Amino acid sequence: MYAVVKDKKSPGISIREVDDPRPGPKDVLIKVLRAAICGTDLHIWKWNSWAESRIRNLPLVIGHEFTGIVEEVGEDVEGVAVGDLVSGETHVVDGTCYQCRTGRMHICRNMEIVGVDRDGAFAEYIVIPAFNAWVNDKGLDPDIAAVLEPLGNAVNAVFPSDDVDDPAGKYALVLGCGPIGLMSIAVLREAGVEKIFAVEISEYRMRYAEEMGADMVINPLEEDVVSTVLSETNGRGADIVLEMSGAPPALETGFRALTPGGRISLLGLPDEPVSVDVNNAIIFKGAVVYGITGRRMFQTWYQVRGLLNIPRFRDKIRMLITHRMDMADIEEGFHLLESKDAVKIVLRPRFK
């Protein structure tokens, strides 16, 4: 089959023929219908410092956001059938470590990530464990089904635990309006948040923040975010902060804008270690801090399914898919994302 392959420890990718994947007893073979480009794929393409330190085995078929039709199931597979429309939970866990056995599979100690540690979805076919195949309603738009993995990240940022406080009636601040930040705005709006503040420097993405339901979109290069949030909340500050950018100034802003006793979810990944004023930002403020990685397996997936039953929410997620192209043109997609002239790009497995 044809696939998008990272085969050198340098910038770029190759499109070439590779061996067809074969499922084991507990696996499913999926014919890829759609796949979406993630920031992780962009890092691998650019071969930045994260990719150089993280990617261990080359050549590697990249890509981890996808949907497809099950074409073959292993002999020990139950619950997934040939013909099912599935999306991939990309965290392949061992099921035996302490984290897995105490309900925290999403932070498995021995996790493998599709498209990073094992071959991914920018290809005609992919094999994953049946356990990782999320069966969708057959009528779900494949474009939307391809982005359930990042949508799950957004939902997890808003609802990071079963006992988290109800967002309804609260003030929320979203720092960074990349795809997951924008999705989180849509999730917050459905959760009944009183007012949503979004922070972004790209005019292109600022417009999408408004479409997702942000009440106020702030450009930090033109306005003081903390002063604006405090003014608009009668001095209270944000009850919920989602830091989605990874920019150190945004992290500082998030803690300063957080109301005492509020909660902050950290999903953005800084390029380098950052310092935090722990005394004033967390301890004296009584802040609750959540580190967000992936999706809770599988609580988040059920929450995503429920949200997608709301037509207006589905329409918002569809709106974020700004470009559709063939996998043969993936480098064009990388350039669009690098220049922030796209939000979400969905690829069809066409290579000629």
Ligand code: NAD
Given for the second form:
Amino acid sequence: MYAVVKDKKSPGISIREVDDPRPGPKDVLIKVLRAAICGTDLHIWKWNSWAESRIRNLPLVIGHEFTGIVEEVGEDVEGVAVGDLVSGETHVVDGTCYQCRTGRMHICRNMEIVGVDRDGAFAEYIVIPAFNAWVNDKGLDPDIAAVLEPLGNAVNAVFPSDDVDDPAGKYALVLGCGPIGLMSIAVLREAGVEKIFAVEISEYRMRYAEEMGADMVINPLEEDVVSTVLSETNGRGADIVLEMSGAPPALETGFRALTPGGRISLLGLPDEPVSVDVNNAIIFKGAVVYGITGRRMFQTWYQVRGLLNIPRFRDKIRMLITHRMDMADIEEGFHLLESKDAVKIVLRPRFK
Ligand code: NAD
Ligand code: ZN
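Having seen the form predicted on its own, can you show the form predicted together with nicotinamide-adenine-dinucleotide?
The next block holds the full complex; its first chain is the one shown before.
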């Protein structure tokens, strides 16, 4: 089959033929219908310091946000059948470590990531454990099914635990309106939040924040975010803060705008270690800080399925797919995403 392959420990990718993957007894073979580009793919393409330290097994088929049709199931597979439309949960867990056995598979100690530690989805076919194949309703638009993985990140940031406070009637602040931040705005809206403040520096993406349902979209280069949030919330601040940018100044802003006793979800990944004024940002505020990684398996996926029953929510997610292209043209997609003049780019497995 044809695939997008990382061959060398240097920038670039190659599009070439590789062996067809074969499913083991607990695996499914999926014919890829659509896959989407994530920032991680961009890092692997550019071969930044994260990629250099993280990627071990080359050659590697990259890509991890995808949907497809199950073509073959291993002999021990139950619950997934040939013909199912599935989306991939990227985190392949061992199911046996302490974290997995205590109901927290998303932080499995022996996790393998699709498209990072094992072959991914920018290809005609992919094999994953059946456990990681989330079966969608047959009628779901494949473009939407391709982005359920980042959508799950957004849902997890809004609902990071079973006993998290109800967002309804609260003030929320979303820092960073990349694909995941934008999706989280749509999720917050459905959750009945009173007011949503969105912060972003790209004009292109600011427009989408409004479309997702943000009440105020703030450019931090032009306006002081903390004073705006305080004045628009009668001095209270944000009850729920979602840090979705990975930008250190946004992280600091998030803690300062957080109301005492509020909660903050940290999902954006800073490039370097950052310092936080722990006393004032967390301790004296009695703040609740959630580290968000991946999706809770599989509570988040059920929440995603429920949200997708809402037609206007589906329309918003579709709107975030700003570009569609062939896998053969993936480098064009990388450049576009780098410029931030795109939100989600969905690829078809066409290699010409
Ligand atoms: P992204 O990285 O493109 O989004 C970040 C957005 O933040 C961009 O639109 C950028 O313009 C904006 N931004 C930059 N500086 C800002 C500032 N000072 N204030 C406000 N906004 C600012 O795309 P994404 O896919 O939505 O990813 C968001 C973040 O989440 C990234 O850091 C990514 O690495 C991380 N991530 C984390 C997980 C996880 O499981 N924790 C999963 C996927 C991605
Ligand atoms: Zn585990």
